[in-house]
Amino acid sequence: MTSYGRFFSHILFALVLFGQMLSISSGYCKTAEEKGLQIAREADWRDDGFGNYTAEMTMTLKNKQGKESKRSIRTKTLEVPGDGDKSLSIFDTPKDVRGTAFLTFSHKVGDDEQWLYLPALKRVKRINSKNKSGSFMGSEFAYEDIASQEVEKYTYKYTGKDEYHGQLCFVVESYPVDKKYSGYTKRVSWLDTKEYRLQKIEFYDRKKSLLKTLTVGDYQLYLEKFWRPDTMSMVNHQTGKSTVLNWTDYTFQTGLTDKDFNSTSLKRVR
């Protein structure tokens, strides 16, 4: 597309988006499903254009008895225009998981692609879409939680507003399009009405019982547009286990390309 064409398409999109925002704020949407979808699209649009970034992360696993174990992880993320993000996680500590690498190609439509390199076995394992509800590296995050949460992967329903930790939030239910292999029947999300930042998600299992709650906080603003949390805490109500992710050292626009996200070279990532 020419620069003029791109300019006018951006203007058109902005006008459409402005109309959607007016509909949300003034109640002109006809159905709760339309409102839910518009809120999800707005949250997604606000994070559009970050390009790529790296970050450091500490994963703290806690069992029912309160015993903790920690893992340090380096992450890389690449935005893919017109599709889902690509992400790479590399484990540095402890020694028994050092060198483990996890690669995800998220897609707006169809199954995500995920690969796990296990240095003890010296082989790359493809994660079957049938197993996406399984635990990621023993944590309370499932494989499907690790992939970028593309708008197209769910249907939505707006249920109203609620105050959470002093912030007025939209409350939106989302239902996975892939009902066969998702571990959830629905998610209930709280997004603050000012910045559309995710504050909390409740996950309901295939029996429609509350399974887990994710809380997200300590947001920091980068490049005057992109919000990223410093903490994410997932609590499993059925097992009593929890996993906390603490993020540091976000660095945006580092020059990452598709070549940095290659399943055939996972054994060589450092």
Contents of the next structure:
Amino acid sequence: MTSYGRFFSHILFALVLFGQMLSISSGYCKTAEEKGLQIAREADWRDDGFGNYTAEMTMTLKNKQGKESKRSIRTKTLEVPGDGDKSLSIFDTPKDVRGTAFLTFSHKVGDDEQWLYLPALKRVKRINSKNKSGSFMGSEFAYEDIASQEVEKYTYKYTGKDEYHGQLCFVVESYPVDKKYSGYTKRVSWLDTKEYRLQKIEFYDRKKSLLKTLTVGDYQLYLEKFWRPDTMSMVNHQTGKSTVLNWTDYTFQTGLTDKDFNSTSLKRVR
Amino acid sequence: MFAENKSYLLLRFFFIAALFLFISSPANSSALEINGELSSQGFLFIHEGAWEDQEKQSVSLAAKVEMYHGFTDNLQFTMEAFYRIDSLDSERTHGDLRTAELIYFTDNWEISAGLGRVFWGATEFVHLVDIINQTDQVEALDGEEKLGQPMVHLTIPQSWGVVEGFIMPWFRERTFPGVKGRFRSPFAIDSNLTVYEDDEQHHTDLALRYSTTVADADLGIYYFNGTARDPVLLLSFDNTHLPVLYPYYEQIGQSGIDIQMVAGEWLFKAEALYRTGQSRSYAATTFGFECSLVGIGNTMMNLGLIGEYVFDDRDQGWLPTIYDNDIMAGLRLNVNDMDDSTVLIGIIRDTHYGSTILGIESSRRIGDSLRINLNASFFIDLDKEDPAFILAQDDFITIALIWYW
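Show the other one: the form predicted together with the partner chain, since we just had the form predicted on its own.
What follows is the whole complex; the chain from before opens it.
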């Protein structure tokens, strides 16, 4: 390329860059889809760099008659640069499933990988991640609800702002990319405009009717950057059943690495 | 007798070593966990036993204690002790240390020593390639209960797969039902008459395994060299001149492979082995699929459809198996309710003899720490030529109540 040519390409590059900056700064020019994606990306970006954390969770299942059943689960999560998170869930109760563990490698594109460890048989079983619409341990949470929420797993549409519990929120619709296996046709999410934290999701089933509502509350700030909720409550409007997750003991940067998320460590997990 | 003493000595040494570690480790009560379970089990047989001394029902009580202690972040001890008292079969009144092992691990390797349990395999019905542990045959007819295997086990996980080495200095004999027990041949098996091809119980068995995940498949390949876990049963006479069977354990070499693969809502599973040392060399394979239907009929229930096939080319005259050429079909229902109710129905059909085994396993939780299991097996049209024929009179229903603490 001649020096003239190189100069021209620099100009062109600068113009393109300028054009991109223009489009970022002026939200009004965007389509609702672009705005929706931008909000999802911003929320994801704000949680970038957490590295790893452990937490404990109590899951309370409640049926229509008010009968309750509790499960206690410990979780370990590892952020994987450029891909979905790796996570490990270990059951402490009910006692008959004590020691059972789920290992998940989530991916931005394509199916997640999942393994189940059964302590009685010392057996690691591959499980089908296409069961994403299935219930997680009898709860109102489907596998796809508890899985790592990667931006790429949905397409988005911004529908406006709404006040929720005294906070101004973005309202964003999201549609699963994997339409065949997801249990939903649409999700409507409320994220507060200040911190981009998820406040509420309404789930619409395959027949497009309202199925469940998730409300997320009591956010705590960790390491001055990462928000985590203390409670998540899922109500099934069609069956009257509900599941509440209470999170405790969040610990960030615990030294977890890739080596804590493989079949070898799964077999001696505690 | 000497062998017996040696095993006790080894165990005693191990416990003293473990105890010493407990005492010398800094007091950290949070790192010690003890729990267990108590269970009662009742068997009800539909028919009178085929052989003398057998009865139509039996009850038993079992206890299990599990202990875990973390000495440091990368040194831990686990133990699982088990004992069962059976009302009928004195051979089923037995105990075992399922595990008692120290595990030390770093980021790059892991070593465990003691009594351990290792499972290899992929399929649901027949576990062909699982070989490290001996089967506790009196515990469960399906062979899924195993005895603790003394071993040193080295694991090296790498980005390209996991390499494992096993040194097994002591052999565990298979348990067999006694004269009053069901699920047995006309002649009882007398373990006191056990014969070994080589080195008695102190033959050092070795195994090497490589396993990895490639795209949507988990696969493992191994070589085992040592004492066969499944003995040949030979006829003899006891000192009252009555015919008895005695186990004969041969030296074998076995290569095996196991694969689990995901494809859409399908899971494909396969196992294969090649064994030398018991009559002529032979190969065996089992493979199949599991397809899951999620949220059937607009409920939370999941239904798994399982189809498998097994083919075994062994010398049936020397080492008979009931799984020589069989098709298996199963339905697994997960109700996904609060009580985690499950039902598994399976059919095994011999393609040659037409013999059929129907099995039902159902289970649910009661409250927080109790579980009830209701299982049944029916043996239908068993052919006299089929090795499974000895089970012809043994149709049963069993109920078990397990309390976890």
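Only the largest set of C-alpha atoms that superpose within 1.5 Å between the two forms is called the rigid core. Predicted model only: the values in this text are computed from it and were never measured. Numbering follows the first chain given and starts at 1.
Q: Align on the rigid core first, then pass along the CA displacement of T264 between the two forms in angstrom.
A: With the cores aligned, its C-alpha sits 5.5 Å away.
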